[in-house]
Amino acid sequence: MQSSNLSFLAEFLKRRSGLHLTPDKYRLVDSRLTRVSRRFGFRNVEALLAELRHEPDGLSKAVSEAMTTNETSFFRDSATFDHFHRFVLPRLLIARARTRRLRIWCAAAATGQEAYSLAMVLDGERRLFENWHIELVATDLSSEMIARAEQGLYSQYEIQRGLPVELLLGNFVQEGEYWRIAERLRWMVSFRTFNLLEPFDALEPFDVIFCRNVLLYFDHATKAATLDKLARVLAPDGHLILGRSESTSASSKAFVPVQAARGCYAKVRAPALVAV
């Protein structure tokens, strides 16, 4: 691929999705965009990129979504869910006792496994949250991923990745070779498309934000801007949960790490937190 096309694609992706296309990712370009080329009837990727310079909506959206990484699984990094269950939820149960309202956002939700994992945790504690209003919002840049997440239908391979057998039997219904999430869990989650580069002005405050393994694909400026926006929509005593290999320290002064809970952050104005 011509270097001029790679440069154009890198600038396009950064502007449209925040993705920082580094040289080690160039191998992905041909494999992912060849499928888009065929779908839109172009003879090759170079022809696709020539048309992309005019930025037609359908093609621009398809290219942005094709280059996005959508790796996910049920209860991915189980320690994160254990911490959410043992420490975050009990604390919020007390802090929100008056309003009985809890809002959780799964950003970059991909095909929905993270959101449904949280739904299973909340469903397991439904006695404690009786008569509460719980909003579990899951968003992703890709409309294709959101459509799949809304279906709640998973292959045997996807089910086997991180989902304990006891949770499978109680929360899924088998449909041939696939498994569908139980309706009571499906209706707990509100899915919609959302680009993290967009303004957050229309978002109401959240008590917990899961934004895992997303910021590592952004350059420093985009990561810093995103963290600042996340801080603005996180409740003063809320929790931001990133991937275990991610950190806010070099990009934002708005957060402080929660001790002994890797990947979990509180806002700096909140009291010091210690995981138990």
Ligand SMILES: C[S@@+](CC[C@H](N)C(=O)[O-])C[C@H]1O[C@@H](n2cnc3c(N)ncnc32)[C@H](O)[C@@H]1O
Contents of the next structure:
Amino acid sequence: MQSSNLSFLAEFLKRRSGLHLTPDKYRLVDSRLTRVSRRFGFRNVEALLAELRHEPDGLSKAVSEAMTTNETSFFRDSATFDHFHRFVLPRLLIARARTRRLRIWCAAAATGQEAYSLAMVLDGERRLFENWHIELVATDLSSEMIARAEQGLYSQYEIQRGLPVELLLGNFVQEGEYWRIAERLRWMVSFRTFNLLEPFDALEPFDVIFCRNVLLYFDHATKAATLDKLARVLAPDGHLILGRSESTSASSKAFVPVQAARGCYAKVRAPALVAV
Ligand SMILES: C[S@@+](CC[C@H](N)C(=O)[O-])C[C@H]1O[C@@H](n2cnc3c(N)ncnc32)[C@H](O)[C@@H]1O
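And the form predicted together with the ligand, for comparison with the form predicted alone?
Expanding to the full complex; the earlier chain stays at the top.
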């Protein structure tokens, strides 16, 4: 691919999805965009890119979605879910005892396994949360991923990756070679598309935000701006949970790591006001 096309595409993706197109990803460009060009009836990727310069809506969306990495699994990095279960939930049970309201956001939910893993944890503790209003919101840039997540239908391979066998029965219903998430868990999660580059002004505060394995695709400035917005929609005593290889330290001063768990962050306390 011509270098002018690569630099146009890199600028386009950074602006539309935040993806920082590094040279190690160049080889992905051809295979992923070849599929999009066939779908849209272009001769080749060059012809697709020529049209993309006019930024037609459908094509722009298809290209940004095709370039995302949607790798995920149930209970991915299981220590994170243990931490959520044993440390975060008990604290919130006390801290929100008066309002009995809990809001959790999976901010890059891909095909839904992360959100359904949280739904299974919450469902396992349903007696503690009786009469609570729990909102579990799962969003992703990609409408294709959100549509799959909403279906809640997983192959044997996807089920085998990370789902403890004791959680399969009772939480999934077999449909031929596939497994569908149980209705009661499906209805615990509200799915919708949302681009993390958009303003967060319309969002109400969350008690816990899972934003795992997406910031690592952003450049420094985009990551810093996103962390800044996340800090603004996280409750003062809330928890931010990143992927195990991600950290806030170089990009944000709003968070402090929770020592007990890699990838887990609390908000830095605002300095107390001193009376003068
Ligand atoms: C690697 S998956 C992570 C899935 C899950 N959080 C996990 O850790 O298993 C990254 C997801 O981020 C989504 N994504 C990429 N850029 C995004 C953006 N700007 N806004 C929202 N989601 C985005 C992709 O569509 C993809 O589904």
